[in-house]
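Just one chain follows, in the form predicted alone, and it is written as structure tokens.
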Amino acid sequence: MKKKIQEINERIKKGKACVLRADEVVEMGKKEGIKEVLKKVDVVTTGTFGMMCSSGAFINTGHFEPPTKLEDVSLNNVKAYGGIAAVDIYIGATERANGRKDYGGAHVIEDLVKGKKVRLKAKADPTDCYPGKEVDVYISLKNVNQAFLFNPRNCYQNYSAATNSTNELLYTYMGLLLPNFGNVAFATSGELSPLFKDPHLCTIGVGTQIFLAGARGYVVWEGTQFNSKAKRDEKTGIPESPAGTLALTGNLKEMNAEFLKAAYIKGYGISLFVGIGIPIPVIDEEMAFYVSIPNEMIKTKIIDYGVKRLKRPVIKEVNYAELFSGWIEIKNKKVKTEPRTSLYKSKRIAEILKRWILKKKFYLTECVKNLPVEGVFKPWREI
């Protein structure tokens, strides 16, 4: 039995589609089996809400009087990039404000989504066509032409968990890691996570429509550091270490600050929590199997951040049921586990996307280009 996306969309249009959240279909798979999942379910909705540092926004302010080419640009004292065109700028989520550690690009983006005004300051070398020398104004999403998220690397497929073997506190982008294996931090929503439900990216590619921070968004390319060479579990096909990533875009003017939250991580810097949900069409028995994979069957590695080199040692392999239980064992010691991804928000995203589909406000899209099967992530090396 096989289904086509067009057929599923027709069922959505007629109000006959069966749409379940990823956690709901996992329970159904356990009780009724994979064949029943294929027979009964059309779409599975996923969700994740976690730190995604590789994020940012393009903004077109509109031209000023006199015409000015924005070059040395800041937004609320956060440096933005103006080397694109006259009034196009890009602000990165992790850029810190001048003189502050706890405010940065992510906060500027969140402020804009909340409807706040943001101070734009810029200096420029005047030219005959752009004679203006500086700009000092307040902008908001109401008075700029365009503002859209463009995130180079989101939605990591199975990010490794982190722990610390040393006698010292470690301040990392995974949060505070306590000495002597005092805790384990992990950053994936487990069986709700989008790229676990389609591990080979059969239905996710360039052009796929998604939930992005409360609005419609799209997959625009492979994400940076996309790695197709990661070892996969023989039973599930799911990578056991960081693998696929997605480059995403969406209209900032339509987004909701509930799903776009700036964060300051002590000892590391600024990051942005981004809410993402991807609908997975259940097109065949293989996909029915993938969407039904529970936390107990999804494995990841715990990495020792106490080792200060690029290739850190693996302390242990665990599954997400163990991580979400709150405790695991390392070297005969009971260790607390701490999610850096909000399971509550992840499930809420999957539920909202489910309702959009059931209310015929969101349809599935076929990707126009598959993501690469040969993408490799490797360290820098001199040519």
Contents of the next structure:
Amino acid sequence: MKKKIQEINERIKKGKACVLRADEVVEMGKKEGIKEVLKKVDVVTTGTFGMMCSSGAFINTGHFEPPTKLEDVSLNNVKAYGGIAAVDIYIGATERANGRKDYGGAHVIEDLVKGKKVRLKAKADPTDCYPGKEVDVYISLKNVNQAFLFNPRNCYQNYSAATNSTNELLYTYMGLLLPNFGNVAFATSGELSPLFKDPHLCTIGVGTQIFLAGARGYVVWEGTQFNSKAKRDEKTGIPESPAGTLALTGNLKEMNAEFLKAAYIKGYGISLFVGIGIPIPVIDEEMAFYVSIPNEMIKTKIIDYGVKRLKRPVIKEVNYAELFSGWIEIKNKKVKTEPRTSLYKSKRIAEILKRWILKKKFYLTECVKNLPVEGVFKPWREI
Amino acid sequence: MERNIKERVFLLFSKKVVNYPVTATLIKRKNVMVNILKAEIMPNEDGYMLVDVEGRKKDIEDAKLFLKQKGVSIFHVSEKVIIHEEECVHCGSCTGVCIPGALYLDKNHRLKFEPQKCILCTLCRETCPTNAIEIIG
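Starting from the form predicted alone, produce the coordinates for the form predicted in complex with the partner chain.
Expanding to the full complex; the earlier chain stays at the top.
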């Protein structure tokens, strides 16, 4: 039995489609089996809400009088990139405000989405066509032309968990790591996470329409550091270490601050919580199997952040059911585990996307280009 | 005469240090009075102590240096911890560093806080990415 995306969209249109959240379909798979999942379910909605540093927004302010190029430009004292056309700028999530540690690009983006005004200051070398020397104005999402999130790397397909073997406290982007294997931090929504439910990215590609921070968003390209060569579990096909990533875009003006939240990680810097939901069509038995994979069958590695090198030693291989249980054993010691991804919000995202589809507000898209199968993520090498 | 100062601190021990008489050393050799308010110490397990230390400033500094050299992590404690619900995204980052289990995720994956279990160690604030935890004092 095979279903076409067009046929699923017809069923959505007629109000006959069966749409389930990924956690619901996992339960169904356990009780009724894969064949029933294929027979009964048309779409599975996924969700994740985690910190994704590789995020930012393009903004076009509109031209000024006198015409001025936004060159040396800042938003609320956070440096933005002005090295593109005159009034186009890019604000990156992790850029820190001048003189402040706990405010940065992610906070500017959150402020804009909350409807706040943001101070734009810029200096420019005057030219005959752009004679203005400086700009000092307030912008909001109401008075700019375009504002769209453009995130080069989101939605990591698996991520290693973190622990600390040393007898010193570590402040990392995985949070505070207590000494002597005091805790383990991990970042995923597990069986709800989009790229676990389509491990070979058969249905997700360039052009796929998604939920992005409360708005419709789109997959625009493979994400940076995309790695298709990560070792995969033989049974599930799911990579056991960081693998696929997505570059995403969406209209900032339509986004909701409930699903886009600035983060300050002490000792590391600024990041941005991004809410993403991707609908997975159950087109054949293979996809029915993938969408039903439970946390017990999704593996990752616990890495020792106490070793300050690019290649950190693996302490243990685990599955996400163990990590979500709250405790894990490392070297005969019971160690607390903590998620860095909000499962509460991830589930809410999957639920909202499910309702959008059931209310016929959201249809599935056929991707226009598949993501690479040959991409390898390399460390930096000299030419 | 130099006045005594009093500080409340949270001490985190690795299992290697648990077998060493830390408190006795502080009292007998470092001239610091130690009042244990809460502790969980077991042989061959990591442990913690919430203590008031009292003594001359120099002795307390010396005692802290000794603790650090022994591999004991020291945190200054607060008077009160407040969770700002509107800032919390329920990520759960704070739950893994909350040693007494005052912070946890409920069955709906929402953060819950039981103030009566809190030992005011402030580790939660250190790791909270959304500034949802306020420390008073």
